[in-house]
Partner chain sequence: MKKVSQSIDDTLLDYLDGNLNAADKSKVEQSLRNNKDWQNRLEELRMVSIVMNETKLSQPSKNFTQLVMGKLDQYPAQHHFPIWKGIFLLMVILLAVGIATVLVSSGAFDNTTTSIDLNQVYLSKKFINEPLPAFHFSGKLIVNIIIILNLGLAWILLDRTILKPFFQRRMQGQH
Amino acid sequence: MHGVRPSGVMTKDPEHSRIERILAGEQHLYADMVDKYKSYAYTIAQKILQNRPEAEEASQDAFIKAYHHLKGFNFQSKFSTWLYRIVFNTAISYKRKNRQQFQSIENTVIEYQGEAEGMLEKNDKKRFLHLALAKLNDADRAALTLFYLDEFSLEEIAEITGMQANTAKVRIHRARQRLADELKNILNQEALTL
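That sequence in the form predicted on its own, only its own chain, can you share it?
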């Protein structure tokens, strides 16, 4: 009875009833789920892989895996959290598989188009932040991204990554310190080139 809710339990989450309908044979409804979450699934994969084509492929693979394992969904968590864990794990698998490949130059180049000085400063801050994030390991980068940029709770991050909530909290704290150190190094190197 893996993935089946106890009888008599009412679900108020409309996504849970949509999943039940998909499992009952209305597969076309899964396309709505894909449309709803594809952008965010891609964002998670992109943060880990730092490569657009790979992120697109990984997020598509994650949707296929989620569909094939939908009967294992336990209805105790949100579908989005369950899906994002699949996306996270799929992207990490891609990263391990392609570790020897060089990072595409398009991911490291930032273009400036004669913007106002304030905009350049904003772009510089973003560039330095992205450079510092790129120097972190995959797990640290993913934890910071999920917590600060995507605003997931510690419990959601724990569920997505498979960590305990306390472990996620410690990882985020340490990753933030590493990020600050990397930013300091980048800014010091930048100052030396001026």
Contents of the next structure:
Amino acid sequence: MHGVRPSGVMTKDPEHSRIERILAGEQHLYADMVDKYKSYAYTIAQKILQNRPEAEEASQDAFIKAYHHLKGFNFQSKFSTWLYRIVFNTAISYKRKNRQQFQSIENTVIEYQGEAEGMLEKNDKKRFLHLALAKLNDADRAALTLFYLDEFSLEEIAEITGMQANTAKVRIHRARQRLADELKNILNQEALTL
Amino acid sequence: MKKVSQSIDDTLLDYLDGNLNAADKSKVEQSLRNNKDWQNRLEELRMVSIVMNETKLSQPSKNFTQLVMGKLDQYPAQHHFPIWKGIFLLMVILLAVGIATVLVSSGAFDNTTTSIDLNQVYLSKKFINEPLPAFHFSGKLIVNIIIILNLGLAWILLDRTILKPFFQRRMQGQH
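Can you return the structure of this protein in the form predicted in complex with its partner chain rather than the form predicted on its own?
Once more the chain from above appears, this time first in line as the rest of the complex follows.
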């Protein structure tokens, strides 16, 4: 169920003491944090960039930025939300930089098809989803992914993507509706080609 | 199949997410029993949830952590141009623009002219026999152009050295 998960009363994030130790000079502890958050960070970057090498670079860059701005982290919020916001912003700026080397939706699809060659039948659902998601804008795609990962409250999704909570809810609704329409169109087209 | 309205879509999504109270849920179920369009749309929206729920976390490369840790100390030192320096430079430019504007409006450049006579250029005589025109510029026009360029420079300076760092710091402060 994807209800609005309450963000809850802010309790002390267990990461806070680790951050304090990192700030005190125990740099090696940051490796544990990278290990813990890398999958989500990479997934967010990948949903925005839709390109694995770029997502890898952007998420690494975000971790490095986060480390160097750790002093600026305000201990009132969750470290993960703060980190994913940096990942989101880094991926968005990578996307903007790469707009100069224009990559059309069609090219993205071709890249994906090449990657999944020989597994298309098994991955039809995944392929249709990929095609439909490619039609959404970056922020909506990232927000939708975070929503379905079932790990974040709407307030957290809003904070990561830099929206108001109400706006986030409306945008996720619209994105789901758009995705439903796109999936329907894709399936109709597929049916016509059979 | 008729496309259902936006509000019905929202209701169906809330129904799928389990966000409706018992009374609203019962109304939706009643409508679903009586309306084929609602049923079809619910199935379309449910399909989104089914395929999206299969979305798993993507995994980065195996040496991701080592790569990050290896690059931590290579992070380029940020060139922090202090805001006070930006404000100082901006004030100097605005002062220069102000002085130039006062001088222009008091007529200090009204009688100043300069000209470029192409006939005086040695190469032109060598290759071109026809007389060439001479260009006259008024000092007032040149100073006005310099004032406009300085205003452009002041605007860029304001953006790069004051506004941008200010908003970046404010964003970091919010985290």
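What you are looking at is a predicted structure, and each value in this text was computed from that prediction instead of being measured. Each form is matched to the other, and the largest set of C-alpha atoms that superpose within 1.5 Å is called the rigid core. Numbering follows the first chain given and starts at 1.
Relative to the superposed rigid core, E56 undergoes a CA displacement smaller than 2 Å between these two forms.
When the rigid core is held fixed, the Cα atom of E155 travels less than 2 angstroms between these two forms.
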